[in-house]
Every structure is written in C-alpha cells, then in structure tokens.
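Coming up is one lone chain in structure tokens, specifically the form predicted alone.
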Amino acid sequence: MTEVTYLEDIALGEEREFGRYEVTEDEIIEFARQYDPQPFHTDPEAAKDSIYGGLIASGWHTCAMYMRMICDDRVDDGGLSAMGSPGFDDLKWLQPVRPGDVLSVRSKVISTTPSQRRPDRGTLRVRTRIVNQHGEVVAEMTNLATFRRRPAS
C-alpha cells in the first residue's frame, strides 16, 4: 500500500523533475482541430509561412500534456491527498512546442498554506516550468493545488 502524502509532508522549497512526453505532429493537429484551429497548429504547410516558421502545439495543448505528466507521475499512484486545483497564476508560453520535442517538468514548492476556513485542507503553490529536450523553458506558471491535511490521531 502506498503511503499518503499530506500537505504537511510537502516541504517549502522542495524541487522535483519528472515526466517525459514526446510530442507528435498528428497529436498537435488533432488537438488543434478540436480546440484551437489556427493554421499554425493545424496545417504544416500554412504554418511554414507563419511567424513560427512551422507547425507548433497550442499553448493549451502544452498545458494538457503537462497535466498528463502530473497524472502519470503522482496522481495514479494513489499516494497523494490532492483534492484538485483552484487554478494557476501567471501562465506564460515562452517557446513554441514543435513535433519531435520531448517535454518534462521542473517544479519548486513556493508556499504551503493551511486553510483558515477548512482545517482539513490547505493550498500548495508550486512554481512550474515545462522544458523541452534542450532544457529550454517552453512554458511556466504558478500552480495552486488543494491538499488534505494529516488527520488528527
């Protein structure tokens, strides 16, 4: 059985690197056709004439790939007491994500705050950077996550 990680178990300043997500042209086009149908996301030929000089993933697709890496790394093991997220701050897309890129995540805990209204939970703030295979930061944000607090024994 996996030991549960509660808010109190997560250290201020804790840093992690995780994930490996290979980006494909087909996936970029499929996501964009459904959610962000701009030519530089859906049409490799038209994308060549764009300011990006080629096909790129939607920023929202980049966020979806990030979420997949989180789920693959931590959520599926059943060991987290995460209760979802109220959102994020200062999302920035800094570099285009292209077919063939391999993404991973670098994160650092910047605050842990017990809830004043609900003593069974608290909020974690994490500075997150999504990087490509060259170590270039393609996106960054501050994530907020709600975690259960350790039950009183």
The other form holds:
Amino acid sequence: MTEVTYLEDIALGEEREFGRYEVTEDEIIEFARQYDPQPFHTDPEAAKDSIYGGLIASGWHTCAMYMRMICDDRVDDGGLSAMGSPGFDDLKWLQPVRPGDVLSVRSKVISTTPSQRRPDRGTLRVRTRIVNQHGEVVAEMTNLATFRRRPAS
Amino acid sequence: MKYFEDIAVGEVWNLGRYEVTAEEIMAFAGKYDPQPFHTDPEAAKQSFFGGLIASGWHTNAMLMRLLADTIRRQELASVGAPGIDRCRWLAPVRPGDTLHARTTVAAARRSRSRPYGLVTCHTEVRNQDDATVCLMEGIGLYACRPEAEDAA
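Form predicted in complex with the partner chain structure, per the form predicted alone context:
Then the entire complex follows, led off by the chain already shown.
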C-alpha cells in the first residue's frame, strides 16, 4: 500500500531542488506548431530576426516541462493525495528558454491552508522557480495545489 | 498590422473555439502531466474527477493556440508576454467539450525604456454549457507603430 501524503505532512518553508529537463529544438518547434504558432517559437530562421535573436520555447511549453518535472518527482500513489490544482499566481517568464538549455526546479512551501468550506481538503501554496543550466531563473510563479487532509482517527 | 497604439482599453477579442478530444488530452498529458486522471480513462473514473480531464496546462496551451490564431488573423504586432498575474482552473475540461475564449483589454501602457506596449488582458474560457472553466489575467507585449509609419 502506497503512503498517502496529506496536507498535514507538508512542512511550511520546506525547500526542494529537483528535476532535469533537456530542451531540444525539435520539441520547442513541435509544441509551438500545435499550441503557440508564432515565428519566434516555430521558425529558427525567422526567430533570428525577432527581438529574441533566435528560437525560444513558448512560455506555456516551459510551464508544461515544469509540470513534467513535478510529476516525475512525485511518488506515484495512484492520484490518492493530490486533488489537482485550482491555478497559479504571479507567473513571470524572465529569460528566454532556448534549444540546449537544461531546466530544473526550485520550490519552497509558503502556506498550507485548510479549506473553510470542505474540511476534507486544503490548499498548498508553493513558490516555484524554474532554473537553467547557468543558474538563471527563467520563470517563477506561485502554484496552488489541493491536497487531502488527514482523516480524523 | 495592428500595433500597440491600435489596441483600445475595453476592446473585446473573441478568440474562437476549440474542440477537445480524449486523444489530445492523453497525448498532452502523456508528455507533460502524466497523472492517471489525465492519461488513463479507466483510472480516471475511479478518481475524484469521475472521468478523464485535461491538464490545466493543456487548457492554457489550447487557449494560447486560440490567441495565436487571433494574433495572426488580426495581424497583431505581438512580441511575446512577460507573465500571468492570476490563473484559475474553475471546472474540469473533458473530452467532447467545445471551449470558447474571450479576452477583454483591461489596461494598456507604453514601456518607458523600449518601443513596446504592455496590454493587460482578462480572458475567460467557457465550455459548451456556458460554464467558466478558466479565468486568466495576463500581460501581452505588443510593438509600437514605427515612427516612419506615423509620418506616412
């Protein structure tokens, strides 16, 4: 039986570094052709003449790669603890993400708040930084996640 | 070309519609958000969502596609985006849903240092039952009209 992580098990102020995602030109173009077809994301030649000076990943692709690193980092409990996410705040895309970059995640738990309306769950707030191989923060945001609360024994 | 100066506060952009399929939900989630309620229809039935739902990041990607198509259609001088102040996923997005998105220009200001304008947009995504599935407040960067064109 897999251990379930409840809201109460998550420590305020907990900091973690995890993940490794190698960004390729093929994947940048593939994502952008489907979801963000602007020349600086889909066309290496046209991107050279853009304000970015070369091909860059869609900001939404950066977020998607972040989500993949979160999923790979989590112990698979069959979806027992996490109940999805209501959203995020203060997302900033600070630096371009380019082919060849290697991304990782730095996160810090900033609050765990039991729900007023639904006593079986609560909201976790995590300050997230997505970092490249030079240690530059390429994106940051505050993520929300809904977790189950430990049942009264 | 529609430049920053051509974008008026209060303007509403109808971004069009997007048909959501199970195949696309699973393909996106298989790559970027492999949780059972996004990737496995059977496991999703047992989950707290009661069936397969799209990753919230997938919803945002679909919204971006609608915005990118609008940028192309309206020839907007988009040069990217610095960020999103607030995003809320309010209701599950499921296979067979048809999403509609609408953006209201809430504020616009010119950059002090560069020839761009920052446009604050409030975007609402609704499904075919008119339920709001996503609300987003973000900023887009648009090029200013080149001075040569002003003189023309």
